[in-house]
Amino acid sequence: MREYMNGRIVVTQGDITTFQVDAIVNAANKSLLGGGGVDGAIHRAAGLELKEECRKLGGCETGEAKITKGYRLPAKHVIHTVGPVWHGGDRDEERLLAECYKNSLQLAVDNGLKTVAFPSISTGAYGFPIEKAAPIAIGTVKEFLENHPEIEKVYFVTFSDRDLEVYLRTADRILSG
């Protein structure tokens, strides 16, 4: 785990369903209604009233954010957005992406909350680079919290070695600075 920006931002690696914070991100499919990676474990750990709020909402479009509650979850919100799937990168994917960070934690903001966890969006069964996601990622992040000085921390939790190591090095090269 390490901290950047006098603690508001953390990357460190772990199951995001355990995280007790204000809201946890989801990867969310279009429908909302789950599916696998984070999506699934979400869904499964929130229990069967996040798939019943989750029908009621009418889906969900790529770079978008919907909020509900986090039931069995010890996060009090999930925030289910849309990454894009990666297609070489021609499709408008990097914009999408930033979208779905800058849509997440306005969100956050609309609802009062300070503190957040986001996984890595679209970087598993979406195909999204993850050395092209993190910078997205961090960097959008990072300039939402300057203007946003009510969402106290953000964390970036990643699933494998492997993930965290790129998104360190990321956070120090932008974040260091």
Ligand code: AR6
Contents of the next structure:
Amino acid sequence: MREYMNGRIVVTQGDITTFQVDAIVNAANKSLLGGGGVDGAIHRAAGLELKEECRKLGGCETGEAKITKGYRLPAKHVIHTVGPVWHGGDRDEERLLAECYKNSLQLAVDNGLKTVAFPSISTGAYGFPIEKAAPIAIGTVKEFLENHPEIEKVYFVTFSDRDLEVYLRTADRILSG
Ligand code: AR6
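Given the form predicted on its own above, produce the structure of the same protein in the form predicted together with the named molecule.
Let us now look at the entire complex, which starts with that chain.
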């Protein structure tokens, strides 16, 4: 298993639904009622109670985040965030993606959570290029952690081999300088 660790940030590969952390982040859609990709995997693993709680949340705007319990997941909570759909880069996509990471971590802090695992938000069905998304993800989290010592560990959980390579290269560039 290839992994990169620098301080409180870990880049790794795997199925995020297996992570035993205070919260895993879900790359959801505005309805928060489930879908494909990592969202589908999380809902399948958590069980139907997750959808019942999500139904009460009244959806979520792009860039924002909402929290639920983890139900049958090993993770205690799920933080649901809605990434931007990539339209070419001129619709504020980069700022909105950074907001997803910031608002998810702020919600973790507000709830006293210390370990958080992120998937690569927006880079699947929503089409955000991974080469552009990875530095936003890692750079935004790095900056947040500098101001929030209470978060102990953040995992970037990549799924494909190619995404892992991009994240490893990006982490090396941004974090070990
Ligand atoms: N663990 C970790 N990462 C995963 C897993 C998993 N089990 N499964 C997929 N990925 P996507 P988006 C990776 O499409 O682009 C949904 O239908 C996947 O390889 O899940 O933000 C929602 O309901 C990719 O790298 O999310 C929305 O409608 C990354 O997760 C829409 O897709 C994100 O891909 C959101 O699209």
